[in-house]
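As structure tokens, one chain now follows by itself in the form predicted on its own.
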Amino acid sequence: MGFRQDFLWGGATAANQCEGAYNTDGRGLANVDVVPIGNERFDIISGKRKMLDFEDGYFYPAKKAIDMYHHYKEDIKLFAEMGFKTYRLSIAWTRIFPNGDELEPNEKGLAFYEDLFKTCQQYGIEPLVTITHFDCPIHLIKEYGGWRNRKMIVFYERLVRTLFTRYKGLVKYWLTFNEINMILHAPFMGAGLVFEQGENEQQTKYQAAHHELVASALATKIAHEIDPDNMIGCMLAAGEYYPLTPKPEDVFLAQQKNHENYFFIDVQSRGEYPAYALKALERGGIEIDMTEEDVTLLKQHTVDFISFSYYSSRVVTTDESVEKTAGNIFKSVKNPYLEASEWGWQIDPLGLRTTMNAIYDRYQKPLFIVENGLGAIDMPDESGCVKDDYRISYLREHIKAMKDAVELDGIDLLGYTSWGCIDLVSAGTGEMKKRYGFIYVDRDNDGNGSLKRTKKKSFDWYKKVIASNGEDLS
């Protein structure tokens, strides 16, 4: 048996990487808007440097991005031509509540997404909506300190009640927080955290994560109350850690790193903090402010399915002299058996199957692969066509591994959305030249270009994959 007949093939984007129109129709300023391209980018997203407004001398790629705000009908039509069954996108929080703490939402923002969802439905495309894909209103960061503050749960509840009510019947599949484990690595992007000198950063990160976990459980509760057909998922940045050697210390370190990665998903899926996490917090002197109401909410409102991103596996060793890879926010030792992308991401299709088995064994809930793809420099030829055979090869091998996990290992998989189905701004680097899409967008790293959309070679290849439900990968 191959993929289920209702398998949800599609593609994925994030509002802050594609919509642009940062100040249009009442939208407010968000953390994802004020992250520049260039060397300072990671200092900002890691919370090491404060940047809460636009500053002279920097280029902010999210301001315009690929202007999907004004091109979404054209883009969704192209997705439909490929045969998409689902389109994963995210809500820009500040389109709905510009400051984040208003009592009433912005109608123009609500109307924009309503029309977008209805456009999807016209083509038989099921929206898969991420409520928070790294978005946090700047006002909430300045006034409340971002997710370090328990009041954020109230503001998030107001957001989700608004969304679930307005889009009842238009959206069935929801994700509460994108890559929730990224808060440990990119806390400004993950939770709107900017650290003050002398602050206990680990304490702040884990407390903020707890607030997000409670907010996620509350959203799951509300979603099921408003519409019992709603399906709520969590989302993690996945990829198994391998030990570099069979040395017991390397094996144990890999296990510890995997624990760190799954910690938050354990809570969202099982309903309580795992024992290993409680012990780790205790050893680190971290005390989570957790109420009895929190404990009950987490236990009673776990997610319906597990979604995740997968780009590469990771390798660890206790030998600090071993070479590390470049370009990946998750630090990894170089795997001598794997090739790497132009940005140093190690390419490991079998690692996807390994990761799927690890997650499914752990949770026994349906899985959904919501990000997977190859970032590469695409060069149009004389006719303007991008012959991206390297992307086709990458996706083919990963889909084969995914298919084996379903057919041979018996994993319950709901769907697959390739990341960056249309070229967009890279979250990690802010670049446009790091392209993932089946559709080329004429825009460069400096914001120049016509924004014209052009099909790449991979467009027709993916169309064929979807039409055959994953049987024809040639």
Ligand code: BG6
Second form
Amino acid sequence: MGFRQDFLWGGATAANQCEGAYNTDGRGLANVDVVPIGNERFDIISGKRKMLDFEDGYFYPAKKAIDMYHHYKEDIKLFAEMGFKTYRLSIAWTRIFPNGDELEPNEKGLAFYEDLFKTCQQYGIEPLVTITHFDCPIHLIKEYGGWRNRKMIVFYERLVRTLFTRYKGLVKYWLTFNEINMILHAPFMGAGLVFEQGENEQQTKYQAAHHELVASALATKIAHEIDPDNMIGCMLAAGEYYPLTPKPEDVFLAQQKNHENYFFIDVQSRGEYPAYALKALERGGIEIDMTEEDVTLLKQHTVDFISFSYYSSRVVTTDESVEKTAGNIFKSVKNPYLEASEWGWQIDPLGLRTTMNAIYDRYQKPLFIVENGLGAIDMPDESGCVKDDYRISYLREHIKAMKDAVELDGIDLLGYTSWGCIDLVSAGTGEMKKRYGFIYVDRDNDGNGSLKRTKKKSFDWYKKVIASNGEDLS
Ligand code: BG6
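The form predicted on its own done, now the form predicted together with 6-O-phosphono-beta-D-glucopyranose:
Next comes the full complex, and the chain you just saw is listed first.
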């Protein structure tokens, strides 16, 4: 019983939140670079801020982040010391194709990731690579309107073909799009969408989502052609919706909200648009431009495994007057039975088991938890060490629930990568002080700090968890 012997324990990061070096070695500008820290971070969509460039008066944390571009050897060494079996990272698209529509890739960008993967290999760490983690080249947004344009599939195809060919033998596990369902809530980050005045936003979002779904199926096809050993996963921002009350309308609403998210994975895993989605699109007057070729691709090239992030469950009710709380990108009704993090994200370890069961029941494919963790304010003590017992406790409870899902419910789970294994820039707020790591990085919200890496208390705890394959959680 317990976790499989080859269980992939590790941690996860995303290029734009840790690499920095935003214009080094030919890297081009991307949407993820031009989102500043603070309340106006995503106001690009509402048109309050100008866009697609750096403006005076704002601090853009991704420009430098934790400068992993120049520290990756040191960082991977620390991951190896913790015993990581896998390291989830993402490719910055604009390192490979700075504008996105070039015919030839940027060799310096390719060489950077090649060396990074070889460093992982040296320590026996299996890379788990997200092809796009919210990033879209600015040039593709300006010239083509981001993922609303079908041509994006061609540019994405060029990117994946380049990656699968170059890294054959070095990388086996790939995720096509990070949290693909986030396109509905953060369309600039999810798909490089900037809406025109009066544009039918729902129509644009679902068309863009369709292009991503087709691109994902195409990537799956190409990956398997180039190397049959490649394992391709989709990636969902998960967290089951609970009804606030047993009122049938609340229960029904929870089911509808779950559909909203599962729609994406239904297509990627089952290979076709589910009936409920076709009906909902029809009711909403949304017409998807879908070719015969799209339908065939989606049907024939479904994913090998389902990966997802889990931070919390979600709650809904038809009663609009109830209190809401923050969550991963979007708000949810407050669950009166749960505690919350300093950012208001509610903490529900059993919800992880519930979510795993819901996903596994639905798809019957191996699962991979690729994000989970606690964003907290860490204060180093006099000795410089962060005693993050709160993080250990969060992770312990979630790992216990995940273990129950494996041992008691029989779920096939490939691995677990906790989010932000080294402190990095928050995707939601752009803050540095919202830390998730086992490794503290000396850098603050204003960009001050030496970038020095220091182990937190959770570092040794996680090392023990991995060494015992999840048996010793004390
Ligand atoms: C997920 C993203 O939504 O949540 C990550 O895939 C992100 O990029 C993580 O960092 C945690 O969110 P935040 O806002 O606390 O950084």
